[in-house]
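Heads up, the chain below is alone and in the form predicted alone; it's given as structure tokens.
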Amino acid sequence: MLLIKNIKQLLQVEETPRTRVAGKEMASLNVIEDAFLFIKDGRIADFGAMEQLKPEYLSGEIIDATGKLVLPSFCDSHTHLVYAGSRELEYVDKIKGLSYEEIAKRGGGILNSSKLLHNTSDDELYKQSLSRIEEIISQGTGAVEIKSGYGLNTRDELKMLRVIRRLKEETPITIKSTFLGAHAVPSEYKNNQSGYVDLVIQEMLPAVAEEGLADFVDVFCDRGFFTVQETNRILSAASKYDLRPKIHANELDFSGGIQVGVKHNALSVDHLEYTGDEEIKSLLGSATMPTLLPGASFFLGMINPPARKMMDAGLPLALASDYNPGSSPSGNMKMIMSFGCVDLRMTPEEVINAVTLNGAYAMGVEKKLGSICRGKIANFFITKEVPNYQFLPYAYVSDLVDAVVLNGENVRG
């Protein structure tokens, strides 16, 4: 048993679950002031106010928490972080004003991470990315979605599979893997693209689904990488395996992206910096969350997706880091909240509900994380001493991380 008492304030609070939150209500977060909060076996026992504490609460491990906040644990629902080596000589190009797909078309970006991942054991893959896992884990994040897609081939992709089901076996953290075989095209494909398609189709899927490496599957439908038609294909086929999508979109022009999402009933299209009246009508009365990346948006100097249109709407939104070695090479969700709300022009309501209950939504465990509630896994973390929590990302770059509980475990504090 673990209680947590004195808080100063409890965030995303839940008398009954909720799976997601859109539109105005993402305006608004339930707040209990001078709070505990309560395990037992792993999970969330009981929360309230301190005057509503039993005293039973008191016989186990006990945190003061005078002083700081508890929120539930960011949901991280798009990341790439099992990557070999880095990519800071793009970043270099980038300064010098290549864009994104010219550095692709040279054989950099996604190619680069690819040669790179086929030249790297899967033992010093998986060291790399632990101490990733490791990283945000440290940050606030308890809850990561990580894709395939630096392999390119089916024996590399299923490299990559392989290290992230050993890093959901291996550590606290709540991992779903995405088979994101579709990322680019292979250069010895350069002039076969709808052969690389069958090669997914064909190959990697069923191998894909054999070993039952990934919860999802994703496709780059975007300018310069796979069509609408081609992402069809793909998602039509993956369905026969029960590989629910969640799409790369939009991040590059109006791809259709969004709308062939949502026809495959994605739970999830990601990037959206194109999104106009039509993908938002489209959008609109689906189960597909609508996730930005503003980190990636950031790195590459590109337009921000129309947050503020898309909630006014009525759509949900989700954040997520996009971290990746190549456009977005940090997994830090507490920064990613400050994008949101400087880039994006969210309020600090709407980004903390963005990465807790909505990122938890956009990798399906909401039933389980992204809220204070009761029966829920004990994922949480507490700050360091601030005045409130309009103060996380307004501190934009401190470590505000004092403690991070994991499935009702201590991890770190």
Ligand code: NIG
Contents of the next structure:
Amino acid sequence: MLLIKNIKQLLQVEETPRTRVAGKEMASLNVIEDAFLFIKDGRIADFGAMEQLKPEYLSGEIIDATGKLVLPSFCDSHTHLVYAGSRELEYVDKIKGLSYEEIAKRGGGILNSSKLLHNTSDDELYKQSLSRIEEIISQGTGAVEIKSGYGLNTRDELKMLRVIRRLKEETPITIKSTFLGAHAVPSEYKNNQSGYVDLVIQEMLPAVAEEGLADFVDVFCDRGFFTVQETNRILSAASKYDLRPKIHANELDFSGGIQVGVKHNALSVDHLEYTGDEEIKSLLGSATMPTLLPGASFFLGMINPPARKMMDAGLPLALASDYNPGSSPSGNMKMIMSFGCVDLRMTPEEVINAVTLNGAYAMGVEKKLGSICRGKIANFFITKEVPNYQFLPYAYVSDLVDAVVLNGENVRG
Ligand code: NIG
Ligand code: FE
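With the form predicted alone done, generate the form predicted together with the ligand in the same format.
Then the entire complex follows, led off by the chain already shown.
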């Protein structure tokens, strides 16, 4: 049993669980001032205002959170954090003027990471990825989706997915895995892209499904990568294995990726820098979570998606880090909240909804994570002493995490 008492503000509380928040609701956040939170058997057992605290809650471990806030852990629904090495030299090329696509065309980018991954042992890949997991846990993340996609051949895609499975087994964070064989066309298939799509469908997908290695399937459906037709083929094949799509879409152009994702009942479509009226129309009324990755737009110096317009139209939004070596080498979700506020003009309430409950929805864990709700898994963090929740995105580089609790156990602080 664990009691957190005297919490200055307890954020994102729900008496009745919601699956996600959309449109105008994004602007409201349920907060209890001067609150307690009571944990039993790894779950949230009760919460409320301090005057409602029951005496029996005082018999276990007690943490005094005077002056501090408590938030449900961040749910980071889009990352590529299993990768080998780093790509800081391409970063320098970008500073000197090359675009993301130009670097990719020269064999850099995803293909560069693929080469590095190929030459890295399973254990070394696990070790590097584990240190990124430890880093994001200490920054307040309690659930993360991780994609394959730096293998680009059957053996190496399986190698990545097995590393993700090992992380699932050996770390306290909740992990969902996504098969992203169609992330880039490997150089052997440079002049035979449809041959590579055949390989993804005929060899990789069955092997991934056979070992039960993936929860979801992804395709990079964008200009210069995979077409709508190819995406259609891959998603149709994946549906036979019950792999729901989460799509990279409309980062580089109006690619049709959003529409093809919605057509296949994608759980999320992600990036969305190029979103217009047609795309918004197709998302309205769907079960697909539009997910924005402002760390990537920031890092690549690209245009921002029309977040305000999307919310005004009634859409929900999730924000995720896209943690990867090329377009967003950080998984710091507090920083993502700041990008959401500054670059996407979202309010603190909107970004908190986007990185908790809506992030949980975008990775299929909203029933057990994403809010402070009785019966949900006790994944949350306690901040340092701060004036209020608006201070979190405002103090954009300060580490304000004081203690992290995952599954009811204190893992930091
Ligand atoms: O989400 N856009 C496609 N894939 C990744 C980048 C991967 C990389 O550059 O290594 C992304 O930004
Ligand atoms: Fe990505």
